[in-house]
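As a starting point, one isolated chain is supplied in structure tokens, in the form predicted on its own.
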Amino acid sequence: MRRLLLISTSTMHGRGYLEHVRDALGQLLQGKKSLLFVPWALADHDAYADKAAAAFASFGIRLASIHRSDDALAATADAEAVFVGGGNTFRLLDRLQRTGVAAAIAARAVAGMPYIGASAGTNVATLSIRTTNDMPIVQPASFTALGLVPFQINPHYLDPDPSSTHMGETREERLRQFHEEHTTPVLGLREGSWLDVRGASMQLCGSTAARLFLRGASPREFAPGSDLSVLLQENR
């Protein structure tokens, strides 16, 4: 039974980290002792990981990262619940890729562990990080990626600004040409939106709404508390 909280930014403007998230947190990690981090998004993962056991702490949960473990496989293996935080997505997946971190952790979700994503933390849960909005300055051995949802997140969703003299492609049409090549469906995660996956249920939670884009359809809204249970359904 997957138990997923998939996150679009871990930090909102004017709020501290992860703290628009923290009563979703409070509840996914009720009754564990400790957390294992994956920092390998970002360059410097002392900082990140000192920062993010700040955070935790506050739930009395011990953060270990797995930077600092001397097996990266057994860590995992060991893992209370696992947090994928945000940064760079190919260097995330490059990463996870050569370490086999990418498998043990797919499998320990699946089986029912918590696992939490955050911007690229999310973007790996997915099928792919084909709607990535990060540049490539790595290369991962492919794009696949976690597989723990079978559709694909575009975080940190932006509409455009119908004021803006920019005259490059909106994130709008950068997914539409997903589309020409693919059919899998991708959900656009405004900031401040996350998913929370139990089983076979999922459900919009957070202050926004999120857009669906389908091949060949116009973009659905949903708003806040909407049950996206049916993208958990494979074939599609």
Second form
Number of protein chains: 2
Amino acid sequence: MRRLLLISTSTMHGRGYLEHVRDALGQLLQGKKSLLFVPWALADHDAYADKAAAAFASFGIRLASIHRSDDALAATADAEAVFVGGGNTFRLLDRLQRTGVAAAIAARAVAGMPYIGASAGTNVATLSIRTTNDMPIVQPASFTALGLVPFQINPHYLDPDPSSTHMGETREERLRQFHEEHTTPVLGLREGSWLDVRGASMQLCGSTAARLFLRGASPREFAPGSDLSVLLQENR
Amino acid sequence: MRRLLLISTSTMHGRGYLEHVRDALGQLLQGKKSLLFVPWALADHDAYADKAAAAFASFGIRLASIHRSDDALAATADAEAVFVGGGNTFRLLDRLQRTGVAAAIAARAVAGMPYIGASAGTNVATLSIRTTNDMPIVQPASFTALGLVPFQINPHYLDPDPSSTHMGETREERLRQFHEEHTTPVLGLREGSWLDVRGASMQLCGSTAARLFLRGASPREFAPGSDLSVLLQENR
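Please give the other form, namely the form predicted together with another copy of the chain, since only the form predicted on its own has been shown so far.
Next comes the full complex, this chain leading.
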């Protein structure tokens, strides 16, 4: 049974790293002793792994970073659970693809290994990275991602600022452009919320509503606590 | 001699389409009768071409949109000047690459045909689209762009908002991540400014300063009117 936590942002303004998702992480990792961390979305893997290790040590979980492993595929095969951290989605997916770790994590997560993603780590859990907010600083061989859920997520979803005079596209305009090219649903996940996936069921958790974009329909708001399992059905 | 106008945004808040660059366009197109328009960054080519045609009609310039041409390469070969409009940079570059128009425009622009780019049309004029702000809704075969200038541009450059509580990366953080992977200089072109390239000389024009990002150095501001020709030297 799939067990996924797909988090919009690892850190809320004014709060500690992963602090707002502490209870959900504790519940997901209950009984686990270790966690495999993927720091590839940021450039400084050591600093990132140390920061993440400190956060999980408070749960009594030993974090092993994949960049310190001699054999990334073996580390994935042995992992009790995986956490893919945020940063640049293009850089992250490129490394996941080059190493074969993308397919290895996907196979294990589909078979029930708990998967935690934050920001870029949430983007790569979906069908593709086509709804990331990140700059394309690295070109991955393909935009196709792990496909742990059959829809797209836009993390850090941001409402338009009515006082803005900036002429760049709003987030909603960008997602409308996505639907000019594709039919896949996109869930805009605001900071403060996350998705808790358990097999065929999915719940919106946290403190903020999410905004669902379907091609050819008006966007729809879902309050925290909403059951979004319908999005897990592949042939909607 | 290269003659390029690389514009940050086609439209300033509260003003008409291309209104703020009217004088520069008039000067560049002096003596020309027609202009080839590339509308591929937006989905609705007809509406986009009609809007652009109206703007250039006021100069006495007849605009022909490439999407209405039977032979895009012949249209490019015959063009007196080219205008590549804004929208989604990934969609635009994909179409430019698939049709061969990218290479055809590049060859003509290097030989002196005036090139006007706005927003996405400015991104594709540079070495690559790796510093676009757009969402990767379409995957082009390569991020490599026309290479009319040997550096990167970030159009719609936006200063951080000190009052923001949003945790997504600032534009400056995104460009710093670019420099974790690459050494190419990046010019952040704020809305209201554009680059006027004449052969080996390049001037910053318009009403806003530009911010230059070099790997391993602090960002540097350049006031409107600055001579930025040094950025055209390939082996800096």
